[in-house]
Amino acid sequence: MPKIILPGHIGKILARLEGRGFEAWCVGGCVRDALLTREPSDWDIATAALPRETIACFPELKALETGIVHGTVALMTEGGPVEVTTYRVDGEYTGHRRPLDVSFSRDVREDLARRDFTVNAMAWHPARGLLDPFGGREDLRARLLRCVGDPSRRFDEDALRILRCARFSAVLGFRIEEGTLSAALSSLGLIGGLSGERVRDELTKLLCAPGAGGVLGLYPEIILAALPELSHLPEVSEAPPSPLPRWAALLRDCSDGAARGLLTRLRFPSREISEIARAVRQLPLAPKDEPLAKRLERAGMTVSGLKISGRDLLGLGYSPGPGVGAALESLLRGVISGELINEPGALLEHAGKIM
């Protein structure tokens, strides 16, 4: 396991809580990113301490209580704000978005069990190491997104998880596990009930991710369910990876009125709507229903750019014929989406799995 370097102010919080008799762990995305040797954007802590008990442990720090109803206290440390949340169990969900109530727990495993994906349901402590009850570390190795527990239930509880699934696929370069994808596609009707702001935020993060083009090509149904005004998804990989040009590229085939109407529904500020609409008008129209192979060729991405060739696949045991070409195209999709690294070893290993 990669060595996890804990920021000093995070270590102090863990030590103080545990010194007062309250178990505490680093949880969620920070653990995932650290195991991927990515720099975590923030460090979240989960603890057995109740919110008031957490505040009492840090009398010298200012504590923001805006999330205290759900068990979260933001401690203002020298390293910035740190969210400390009591282990919790969600009650019944309403509107396919939020639980009606939450109850606090003293068991971190109950807290991890309510999370969305296995790679986000791990906890780590500098002395106790990794706690991984749902196989998140193995899914990290496999570059796989898998729901915790029953995926249909996870998406029914919170429909935003469908878009988060696509977003994490683009950001991390992971493929979506078959059962999770099937449940997501069966639950697409729930997306219509999400607020415009939530849809906007998730899709903006997705569109700006390195694997955005691959995800739009692999899972168009998810994006189109969130943006039913679009009849198809154009190529966006040619746009600069900043939010407004990415949205402009996505809306490049829309009329000005349709684009403005969609952006208004997603609660974009008026200034940004005007900027995106102006950028749309400056983009050339993309051919509709262009085959994937042609779009890849137009973008300069072809199988000739792979670090292996058909001859390598024959040496691996492939039979001469169309299967070799299909395998190379599958590898190309993986490289474009970020699922695969364009290096001989990684490509051959994956080719062996799909042979």
Ligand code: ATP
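Numbering follows the first chain given and starts at 1. Keep in mind the model is a prediction, meaning the values are calculated, not measured. We call the rigid core the largest set of C-alpha positions that still match within 1.5 Å between the two forms. First, how it differs from the form predicted together with this ligand.
Relative to the superposed rigid core, the position of the CA of G345 differs between these two forms by 2 Å or more.
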Contents of the next structure:
Amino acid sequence: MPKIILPGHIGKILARLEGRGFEAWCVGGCVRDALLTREPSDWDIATAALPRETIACFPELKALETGIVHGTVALMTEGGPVEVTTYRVDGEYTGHRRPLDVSFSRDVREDLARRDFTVNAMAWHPARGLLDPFGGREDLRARLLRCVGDPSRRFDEDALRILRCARFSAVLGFRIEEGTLSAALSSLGLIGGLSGERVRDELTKLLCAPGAGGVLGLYPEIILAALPELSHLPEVSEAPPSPLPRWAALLRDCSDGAARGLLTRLRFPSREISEIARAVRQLPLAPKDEPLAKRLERAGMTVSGLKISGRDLLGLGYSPGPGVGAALESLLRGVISGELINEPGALLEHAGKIM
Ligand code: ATP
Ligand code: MG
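Next up, the form predicted together with this ligand in place of the form predicted on its own?
And the full complex, kicking off with our chain again.
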């Protein structure tokens, strides 16, 4: 059983709910991060208790009810607010965002099935251990982002998941699994229907992540679908993680008017728009308009820049055919994103694993 150290106030909430007969688990990002030995940003709890039942279990705590129609109650504990959400099944989706209605469930597995990626769809309980119906742990080990269920359907339900996928890839340094990637790329047209705020929030998290530069280089089409005002993506360094300089770096080749228009559409507050615009003006001029593919090529980042060739893969036991090209592409992605070293031993070992 994986070892996870639970903060005291979270353990108390689980114990209280279960003591009253309501099953409860830690779910989502906190389980993922704890298994990766990253500090979780918050600990979310999912429970069979209905929101009113949850509130009744904690008469001594103030409960914030703003999310109650979606089943979420925020308990104000001594360790800070903790979100407790009733197991949910999402109804039909509208407009490729938000389900039409949600219904509550008493089955945690149903709740896990509506979640976006396998690594985000695990539950953990101090006594029962890990509940992982979709192979999230294995994908964590392989550092892969994979949709729960049919990826085309999941992106069609909610196009924000495409940006979340790119965001998690940048934050965690994970590769996007082939089927998930090809579904994401075929669903890019749906991104245009997302609200400005949601695009802004996801892209801000992406741009501030350590792997932002790699993800922009690997999946430029995803970012360009969210920001169609840009004709190309400039190179974004891994440097200062402040959101405003990050946005400024992204918009460096835009005119002042175009940058302000884009930021207004994304509903940035006007003070931030001015700050970003000022930061753009202070940036040194970039080498003009070199397309990304060219830049990668210049940096030796094409399949031919890999330190092994298709012939080496045949030597490993690959059969001649399109599989060889696909494996080389996947190695290249690994090298660009920094997960693989461009060195024959490491490449061959990885090629052997994905054969
Ligand atoms: P972070 O560390 O950024 O908070 P997180 O995984 O907790 O990462 P949240 O956006 O806080 O991400 O969402 C919490 C959980 O809710 C996710 O782990 C996932 O299980 C689920 N979730 C959130 N947004 C979606 C979505 N659009 N579609 C499906 N599941 C989602
Ligand atoms: Mg979270």
